[in-house]
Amino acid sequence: MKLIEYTVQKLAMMAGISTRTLRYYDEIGILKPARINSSGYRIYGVNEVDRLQQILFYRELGVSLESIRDIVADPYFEEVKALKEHREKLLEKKQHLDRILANVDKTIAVKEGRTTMSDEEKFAGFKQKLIDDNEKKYGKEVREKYGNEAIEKSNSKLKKMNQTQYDEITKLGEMVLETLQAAVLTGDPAGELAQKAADLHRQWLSFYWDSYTKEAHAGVAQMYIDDDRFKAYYDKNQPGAAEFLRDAVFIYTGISNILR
């Protein structure tokens, strides 16, 4: 059986990338050639072709080269499992693009006078992506804590928001983070700035929730500490912010630290 091999130029042409990209992949150790021939040219075999395909799959999904290098270099890396994961993520991406495409088609029909479209429909695709992303990241834990009915009501409320409401909640979310960062510097969760952050956080949550309760508010704040992903989100720009927010919310709601 004839051994199939490719030079940098041939592999780059086949993969639709530049030769410079292949050389860079070699330099950073993410894709080494199978060998260097007597003339000094990089030569790639079947294994390298398969690895390049995996790399390009990950790049299509927005994964950084540093992360890809760690993934494919893992001795426990399973190619078939990775391909199935690629397929699942690409299907999610396709579903999102299909929703946006349908939205664009309907918008064209509206502009041409062939149909009508509510303000809520104009942003349905974008809000659905937000819901899907949240479900993927936190869905299991949040549903276990608050139940499917509460989460479905929250998602329904988000879908019905008009653009003004959506812009307002986005702005509120930014204000929570900005005020929280400033409050952490005071070191006083009972202080005026910290309590303002807690109140902004209440307003932000209330956009999503069917109804607000102090107990639920305190429970969410505690979850920010219990779940490393939430903790990392709030601590990203200000270390200790998640715990500070929890303490501020406990004071704001009058809920004791029995929830800790």
Given for the second form:
There are 2 protein chains.
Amino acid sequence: MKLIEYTVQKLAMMAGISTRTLRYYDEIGILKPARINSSGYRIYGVNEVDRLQQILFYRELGVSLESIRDIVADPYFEEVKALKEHREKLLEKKQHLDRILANVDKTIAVKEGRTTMSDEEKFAGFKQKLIDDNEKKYGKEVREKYGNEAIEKSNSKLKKMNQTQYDEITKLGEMVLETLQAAVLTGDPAGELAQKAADLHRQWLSFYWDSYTKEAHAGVAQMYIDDDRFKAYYDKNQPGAAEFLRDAVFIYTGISNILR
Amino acid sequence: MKLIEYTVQKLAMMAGISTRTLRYYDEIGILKPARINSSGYRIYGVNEVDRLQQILFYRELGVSLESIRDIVADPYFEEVKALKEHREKLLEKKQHLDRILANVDKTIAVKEGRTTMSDEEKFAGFKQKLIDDNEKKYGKEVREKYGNEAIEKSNSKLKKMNQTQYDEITKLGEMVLETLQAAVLTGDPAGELAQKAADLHRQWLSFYWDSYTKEAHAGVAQMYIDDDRFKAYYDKNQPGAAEFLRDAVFIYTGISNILR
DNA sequence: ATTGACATTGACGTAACGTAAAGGTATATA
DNA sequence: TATATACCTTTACGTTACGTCAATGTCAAT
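Moving on from the form predicted on its own, kindly provide the form predicted together with the DNA as a structure.
Full complex below, order starting with the chain above.
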């Protein structure tokens, strides 16, 4: 069995990256060479090839190099599990592209006079970060407002979150919006769809909160009505959506009219 | 008809970007506000909404802001045509994701012991830029070596190339490689597949050259054999691929043995 | 010995913003 | 009218992930 080794140019060319990138990766400790030969050259082996592959998968998914380093250097890093997560995330990325493609198609239809489109709709597919950004910005304010101690601990939990979990939140946030939109059309906040939206909303919030309580959930939902920033956001696509979500959550939690 | 206007936060929130991004886009001239009100606030209108949408489509495709500015600011910019190009490029991006997904799937199979994979294969999907990078690096050298005057003009043509055309080259380069690999298996440089590879190769080169000549084409193919950089690159996946491509091109051009 | 390809380190620069400070403006409320 | 809050501005510094270049050492072929 011949031991295959690569210098920087060979590995870079094989992987489709620059030699500069390999040196940078050595420098920041994300991909160290197997050894340094007597001339001072970096020599990479099969283990480094496999790690570079993983790095490139994560990079493709937009993960920062710092995060990638923390992930792949973990002694408990499980390669196959990571690969399966890559797979999921890549499929989500494809769905994201589909949403943008749908946007392009609709925009073409608009320009050709076949249909119309709100200014909001023109940015469909570009806003997935918005909902969780809102929670990041206002979540603390909610907790201060409603004085729930369990929720106060959410900052430490948020910091432990890696990119994969972050993406999970993104997906959940989208599902909340989509389900909510469909549920509003039913007009029934106690109905199956509305209760599903409320449950998804709970799941989404649970990423930020160390522990979940129905009171806090209901409090957040009420804030959507009381606070024009949230109300405007949810109502932009569908008038009444914020109020509907509030009603659905009240029914879901069994808590209503207490917070007014 | 009420005239809709947006300040930075409203437009940014709607588009899923930051207010900082909008100010930056104003600064670099890619998206100027419709007007500045008496307080000095940026006010955007429907035209700016549409332009921002186009900017975000291009950004999604990885086009630099400088290029985007040149494209959208062109008086002859055709919106619908651009949208249709976005569509094509997005579909290609999906195909790129499919290649990476296939790579992930195969890598999982390897780790689970179901199949094997070369080091080269481990980077499938990450190398689309490599071939045209090679031409960029060595193309001028070829022209100096063979003294073809028509080819000397390729620098000016290359500079006029926009991102869409650049991506077109990428796609063609891939097709050359794929077709070449299949053709080598036939063992017949005069066969249909081999001649297709030679033709794709010609198309790819034609992006760089103002005018095509058979002599220059044959010269490049011969260089693949004479120059270890090219030979090593093409032979890495399949031993003999560089020589096979040389033979196929000689037959395609009807020029052989002249350049030796 | 010479030449060309490949390696090293060190260093500067860049694209595309994120973040923060200082200060002005708009709006609602007491 | 005063105050508080949200929003706006400009200025300026910092960050991430490299690209580019210079100076110099190493390897292999002639």
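Predicted, not measured: the structure shown is a model, and the values here were computed from it. Positions refer to the first chain, counted from 1. C-alpha atoms forming the largest set that superposes within 1.5 Å between two forms make up the rigid core.
With the core superposed, K32 shows a C-alpha displacement below 2 Å between the two forms.
Superposition of the core reveals a Cα shift of 2 Å or more for Q195 between the two forms.
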